[in-house]
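Only one chain is given next, in structure tokens, and it is the form predicted alone.
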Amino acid sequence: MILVTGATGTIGGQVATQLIAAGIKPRLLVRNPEKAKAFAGKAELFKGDLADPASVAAALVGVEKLFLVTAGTEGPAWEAAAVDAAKVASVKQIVKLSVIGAEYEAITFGKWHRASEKKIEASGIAWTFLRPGNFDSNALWWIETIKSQGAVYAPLGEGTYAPIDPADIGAVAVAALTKPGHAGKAYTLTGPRALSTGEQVAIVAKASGRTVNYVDVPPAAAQDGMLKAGMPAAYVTALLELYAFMKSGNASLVTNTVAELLGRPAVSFEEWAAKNAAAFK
């Protein structure tokens, strides 16, 4: 049995969907089964929450492999508790969604994820770490201002990074969960080309047939907007640190890992934008 956490989210949803497509019926740990009703009959829906250790322990009964994903400031604590529960349940492998550069612990997000990686390494359970960069789908955050103002606002300057299609991350996760040879491996995953935010905006504009401008905003303005949107202050601080790192050009790494693992090229941002153009129209 494979347990997937985060199945109503971007990457966990891809993992669940692709496992099902491969003929596997996974167990999905979900806070709200109603949000996972598309998986009904195709997966075993288990109501629970990583913030509730008892529900995690119950969900892990009979599980051999765990796909572990969390987000936010509580992530390290939730993942640590899940690892402890997995050890008690004799789980054989954990595939963890981490973040690009976690091994360097250079910024807060990396430190959070590396703490979880270290916990997993110390558990004695076989592990695989997926360390992707920015998701193509993060461009969906731009929809509101694209439609209302014909613009995208971000404090990223001309810094480049190689966004990756979530479906590619899901495919790598499924391979790690279902095929031998991935234990003890940490995979840095990127899309095929580093692009600035302005270049990505232009690609989305072309795909959707809209005129869209990229506006590089000061970090203080971005901070104000995120706080007003209700984001926790600690998470906003970590995001601003990440944005500064990206703006400086330190996030431009491109790897060929997706192609090497899947035997096909990684999906380009242009391909992703074409598939999702309707969302921006």
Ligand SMILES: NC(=O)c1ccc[n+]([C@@H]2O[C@H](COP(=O)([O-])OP(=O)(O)OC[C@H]3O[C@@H](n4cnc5c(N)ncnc54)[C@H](OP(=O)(O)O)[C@@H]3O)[C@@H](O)[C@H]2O)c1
Contents of the next structure:
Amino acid sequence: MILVTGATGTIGGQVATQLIAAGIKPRLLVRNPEKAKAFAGKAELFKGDLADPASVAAALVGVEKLFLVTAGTEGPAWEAAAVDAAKVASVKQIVKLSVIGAEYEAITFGKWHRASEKKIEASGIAWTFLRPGNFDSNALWWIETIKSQGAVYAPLGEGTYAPIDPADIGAVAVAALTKPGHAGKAYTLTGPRALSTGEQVAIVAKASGRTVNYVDVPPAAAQDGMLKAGMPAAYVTALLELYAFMKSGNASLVTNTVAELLGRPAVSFEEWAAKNAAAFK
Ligand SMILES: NC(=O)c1ccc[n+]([C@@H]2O[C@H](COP(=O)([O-])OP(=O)(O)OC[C@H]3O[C@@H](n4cnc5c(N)ncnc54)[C@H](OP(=O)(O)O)[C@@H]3O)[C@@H](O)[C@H]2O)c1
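Form predicted alone done; form predicted in complex with the ligand now:
In what comes next, the whole complex appears, and the chain from above leads the way.
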């Protein structure tokens, strides 16, 4: 049995969908089964919460492989507890969604993920770490201001990064969960080409037939907006640190790992924008 966490989110949703497409019926740990009803019948829906270790232990009964994803400031603590529970349940393999550059522990997101990776390494359970860069789907965060103002605001200057299609991350996760040869591997996953935010905005604009301007905003303005939107302060601080890192050009790495692992090119941002154009119209 494969247990997938985060199935109501971006990457866990891809993993669940692609496992099902491969003829596998995974178990999904979900806080709210109603939110996962699209998977009903095709997957085992298990109501649980990563913040509730007893529910995680119950979800892990009979599980051989775990796809582990968390989000937010509690992530490292939840992942540590899940690893302890996986050990007790004799789980054979953990595939963890990490982040690009985790191994350098240069910024807070990397430190959070590397702490979880170290915990998994010390558990003795076989592991595979997926270390992706920015997801193409982060562009969906722009929908509101694209529609209301024809603009995208971000403190990213001309910094480039190679966004990756979540479907490609899901495909790599499914390979790691279902095929041999991925134990002890950490994969740095990016899209095929580094682009500035302005270039990505132009691609979304073209795909959706809208006029959209990219506005490079000062970090303080971005901070203000995120705090007003109700994001936790510690998370906002980590995001601003990441944005500064990206703006300074430190995040422009492009890898060929998706193509090497999947035997086909990684999906381009243009292709992702074409697939998702309706969301911006
Ligand atoms: N976005 C990027 O560009 C990027 C790049 C590299 C790495 N990452 C990493 O990717 C991860 C986020 O992945 P994502 O974007 O797929 O996440 P997401 O779309 O934000 O979804 C988060 C998932 O986790 C679930 N979840 C949250 N709290 C939970 C809890 N207490 N118990 C059980 N499930 C819980 C959510 O369930 P509900 O539906 O119940 O909320 C949801 O299914 C983070 O670790 C981030 O650092 C992101």
